[in-house]
Amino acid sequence: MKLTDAQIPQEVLTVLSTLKNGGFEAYIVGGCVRDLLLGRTPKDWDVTTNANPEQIQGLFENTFYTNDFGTVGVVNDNATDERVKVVEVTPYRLEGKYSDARRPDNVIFSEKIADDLKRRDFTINALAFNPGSGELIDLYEGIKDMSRGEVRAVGDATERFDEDALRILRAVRIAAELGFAIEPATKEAIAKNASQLGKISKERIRDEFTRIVASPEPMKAILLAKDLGLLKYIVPELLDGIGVNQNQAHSYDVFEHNIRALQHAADKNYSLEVRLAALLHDIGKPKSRRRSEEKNDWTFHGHDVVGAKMTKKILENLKFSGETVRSVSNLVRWHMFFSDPDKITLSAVRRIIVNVGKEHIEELIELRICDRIGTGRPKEQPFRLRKYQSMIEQALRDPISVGMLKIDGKGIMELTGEKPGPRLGWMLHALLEEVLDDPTKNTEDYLHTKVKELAALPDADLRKLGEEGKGKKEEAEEEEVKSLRKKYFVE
């Protein structure tokens, strides 16, 4: 794919033409360069200038230092694009020995965009684009890379992650991302570095891990993690599962059971709440695991609930926020709720949508749905899930009732002089029969005007009225929920 101005945003190209007629250099580089080659859209917008810190400072009003490492962030005050309010700038640079493997101990500013770029990552990320004269600069063959679908390390893999060893994990989640393989050699070179990770903030490790989660192929992307050693440096309760056999009802053991659950996920481009739910729903089955006799069968009672438990210290120690933390562990702890519509009540259903939250109620279904694709069943949503869903939808619907009128008890008896008894209830449903043929009277002027014409009718006049009015109310009931078991096919 050609690069052209076209692809780049204004304020890129307004931050590069300026240091440009400041008579310095200046290129976007890595990722952003990588994703308009494969036809992407950049997450964010790098420059690379051989201006230091002071001169770029010197060409933009409104900037400020984000790193020790010479980075500028130039800001774009009237910018609708959220990726571009902030552009960031780097000196060419050469770095200084890793000491921590999490950042260099100093850094050398240069006057050449080879120095710059053979310190970077991987040859898809070393890339090099100057708008205007349409240069691409590739010393590392990243063209070639992509275009073989590899992830491969500059020059020597083993100096790459000695410089920062969280590049370990971001070779598995770009693979994820992009869906490519990772070149033999810095595959070996993860494998043998593996334990370097150990040295990382969970911060940062948590950041690289969501972006797994939350990419087209996590599936792939924890197996290669687990098979390069790198899993126990981020969940390591997932290899737990490894090998403990389930029930009659499971194809596959607690590890690809749960990485499967997190696929459907991927698939079906569910949120990332629903996702992490997903990978650790089961967290908990190999500590509940017991054999029992009677089935001749493994049980796992009570896995739901050390799952929850176990959910919210795992999320907890990635330094996930509070709220992702209580809803996902909340969402694996409800999430063998009991379906089977010959048995549950709507209160039961209410106590669930109690439970979880009525704006989790939907994602606890999803996360049902990838439970059942991940034992190895083919389908979805069988009958007895689409009846449950109907029965969520009927609980969470505003019930057909006097509280839709715009008048209340309150307000005929301050219109009328009524007084508390079965007259206001006969009203109120009276106006409600009336509403539920004509909702356009549902008006207080309307109503109004009505409910002094029901006040001068005897007793027995008023009561038939009401009588008819519940029983509108319950044939409005009913069509609602056969409409509701018609939507989700289980009528």
Ligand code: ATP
The other form holds:
Amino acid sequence: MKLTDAQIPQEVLTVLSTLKNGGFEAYIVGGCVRDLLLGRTPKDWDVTTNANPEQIQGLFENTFYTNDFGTVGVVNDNATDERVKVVEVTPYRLEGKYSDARRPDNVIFSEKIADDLKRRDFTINALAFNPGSGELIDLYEGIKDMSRGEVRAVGDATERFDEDALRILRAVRIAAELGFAIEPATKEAIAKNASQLGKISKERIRDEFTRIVASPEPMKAILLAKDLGLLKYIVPELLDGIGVNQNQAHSYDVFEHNIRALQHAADKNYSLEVRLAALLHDIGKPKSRRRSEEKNDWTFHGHDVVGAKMTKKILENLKFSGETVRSVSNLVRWHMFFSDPDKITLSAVRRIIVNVGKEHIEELIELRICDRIGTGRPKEQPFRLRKYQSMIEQALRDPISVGMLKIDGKGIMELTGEKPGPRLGWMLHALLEEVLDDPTKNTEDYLHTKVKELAALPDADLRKLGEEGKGKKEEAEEEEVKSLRKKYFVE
Ligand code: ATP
Ligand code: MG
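Hand over the structure of the form predicted together with this ligand; the form predicted on its own is what we had up.
What follows is the entire complex, opening with the chain shown before.
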């Protein structure tokens, strides 16, 4: 674990040297130092200094205030790397007084880096590095905790959670992202202070929850959040699935099924929307469970409809964007789609596509994969699924039809004076036959010339040509379907 200048972008090094040339101290600090030491790519670069906001602004050409805590954004317009277009420089700060476990009431600047590190949440986030001198400041054994793989509060954990209760959830999120455990005393303090999360704004909770869901180990993190009593402040509805046994196809209760489905979405690196849908897809089950005497089993009729409504409410409550709310609840709404490729018709597949929307059909398949794995069934049944996917593609592609032609019935009437009637259809199909044989003929030029020839033919001849064309079209359709099946290896 040795840090070198080479790991730090030039723009950040320039910000540091400008501050130092101005007579101030300057360090990179927090998550970026942690990530460098872990061999991860930092998300952003934070600089801390003993200069005050005015002094920082005095040293750089293009700056702005980014928040109420004295942070100055230094703008690097020419930077190609998005993460250094703005480098945030924050004066050393002391923890202010907290009246409501939310935010410091007032910001107090300090002369000492030690004060600034003391106010940070976790030991692994309380590291500062000075690239010029190679000095790495680690006042709280953050490096040791890092090698143990532990998230531990700086100082007394309960006090720190009292100051800002979001830290409770940050601990779980950071552990999920890094694959770390939470150190026992910190964990105990989290459990004890869980109810403080109730005071935190939905937006801040959403941001941490999103990162938990997007992490590599969301199942473990959500189980941990449940065990520590945090889940009730995030998605309490999930808890209703605990102990709700399902029908015989399932090995797990509803809660475990949901989080296992989510974990599979993470293992497959699916999008945030699919992950959220996986987590929430059966959220409506506890409310919809009924006993069927006939089947001697549980049924959950309507849980998709109930679940979609609940999903909307849950995500709205957490202040997710309208777009996310719509996509996720839409996936939950349609997750029960019938997909037996041996029994389903193409028109039923088309209806599913229309229901969920063309742009979401891929996600709906992904959700189905997660759902299956989440039941504890070992396989995704790849053959049948691929066959179903080939049917989707078939339903999605433009059909082979006279609509492909660069001329239509109206165009023919204008060009030739033909009246509406069967002759128009024969002509179009005759043209289609030629175009299927040689697609380069599908130009206005060619078709206009050709259609005038056709218009001169008597009915009988034209009908013959038209019918030949129709046969050709059906042949071409079959060919396409064959090649689609081949593409998905289901021939
Ligand atoms: P990432 O950049 O990956 O989101 P991070 O740890 O850098 O993770 P930031 O939100 O960028 O998180 O915060 C930067 C640093 O500020 C943290 O590493 C930590 O030292 C400190 N910090 C952030 N939020 C808090 C908080 N609520 N309480 C105390 N310190 C915090
Ligand atoms: Mg950061």
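Here the rigid core means the biggest group of C-alpha atoms that line up within 1.5 Å when the two forms are laid on top of each other. Residue numbers count along the first chain shown, from 1. In this text, all values refer to a predicted model and were calculated from it rather than measured experimentally.
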property	result
Residue 451: Cα shift of 2 Å or greater between these two forms (core-aligned)	yes
Residue 424 C-alpha shift between these two forms of 2 Å or more, rigid core reference	yes
Core-aligned CA displacement of residue 43 at least 2 Å between these two forms	no
